[in-house]
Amino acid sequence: MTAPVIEAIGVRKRFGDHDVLRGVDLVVHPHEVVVLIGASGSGKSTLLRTMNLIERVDDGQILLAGTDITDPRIDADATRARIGVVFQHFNLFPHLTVLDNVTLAARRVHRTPRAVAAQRGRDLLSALGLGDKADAYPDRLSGGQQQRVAIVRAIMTEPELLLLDEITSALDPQLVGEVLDLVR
């Protein structure tokens, strides 16, 4: 079997007196899909946030392709550049067009030329039925459209790991299948 893409070993996270993650162990191999199911407030989003170094763990390790990314000496920005994330709340930049939102990381972090990033962005937006929204601003989109833009942004750079936090929650039932097909 191939080496894991991501591995959590005894991960603990506490907020004040509340233990959110209590020794979580998780292994995800390439092309494997893992779904976390639990009650609201059970730590699913917190675990994803620790995997993307938005939250630091209190104890334990997280390995990305075998590298301990919980080591304080790790370059957090370089690590995040290898991971795509879709948050529960889309986190689109309101002052940027849809196309600029989806190409920003490709251009700034991955140094993809503007024209190349724009073409890939337009292709992905079209694949999700948003080709005509490339020049629109997020406040002109429905919640489902904003969620699809956030998904395009996450897969734009072909990340090693894709973390998805309730990606279909804002979608109409007929769009859920399309979005899951694109992610797959």
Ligand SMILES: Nc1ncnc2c1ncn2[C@@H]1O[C@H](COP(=O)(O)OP(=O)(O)OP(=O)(O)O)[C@@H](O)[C@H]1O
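Keep in mind that this is a model prediction, so the values were computed, not measured. Residue numbers count along the first chain shown, from 1. Here, rigid core means the biggest group of C-alpha atoms that superpose within 1.5 Å across both forms. Compared with the form predicted in complex with the named molecule:
V176: CA moves 2 Å or more between these two forms after rigid-core fitting.
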The other form holds:
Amino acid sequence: MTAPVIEAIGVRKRFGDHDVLRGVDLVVHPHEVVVLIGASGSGKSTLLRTMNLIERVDDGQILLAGTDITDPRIDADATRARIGVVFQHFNLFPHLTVLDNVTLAARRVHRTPRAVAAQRGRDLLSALGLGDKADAYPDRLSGGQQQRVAIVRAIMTEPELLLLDEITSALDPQLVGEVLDLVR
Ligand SMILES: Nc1ncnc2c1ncn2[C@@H]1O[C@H](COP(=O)(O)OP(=O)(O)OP(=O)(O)O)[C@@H](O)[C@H]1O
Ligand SMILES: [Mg+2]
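Return one more block: the form predicted in complex with the named molecule, after the form predicted alone shown previously.
Time for the whole complex; same chain goes first.
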């Protein structure tokens, strides 16, 4: 059997005297979809942030395809490049066009040639009904459109793992469907 895509083993994280993650174990296999449900403040985002190395764990291990990414000697940028993340508030760069937002990581981190990245970006945007928005700036897009751009950005580089943190909670109910369809 292939290694899990991601595995958390006894992950602990505290902020001051607040124990947020108290020994979390989690295994996600390839092609598996896992949903975390819990009260506000229970640590869902914190767990995702430890997986993407935005937060350091205090104890325990996180294995990405079998490699311990909590090892301080790991290349954090190279690790993050293997993971796609979409946050609640799209976090698009306002000064970059939609196409530049979508292709930035491919060009800068993955060293994909500009023309190749642009072609893939335009293809994905078109496939998701955003073909006519490639050259627009994010503030000209609806919330649902911006969130779809953020998803395109996350899948552009074919990540091994996609972390989605409440990606529809900032959207109007009528926009939720289009974003969830895309994720599916
Ligand atoms: N950088 C930080 N410094 C101090 N406390 C933090 C920090 N980040 C998160 N916390 C605290 O950790 C707890 C868990 O927060 P987290 O954002 O993981 O919750 P959540 O389950 O994602 O909640 P929500 O459903 O509201 O998004 C909260 O009590 C929060 O205040
Ligand atoms: Mg959260």
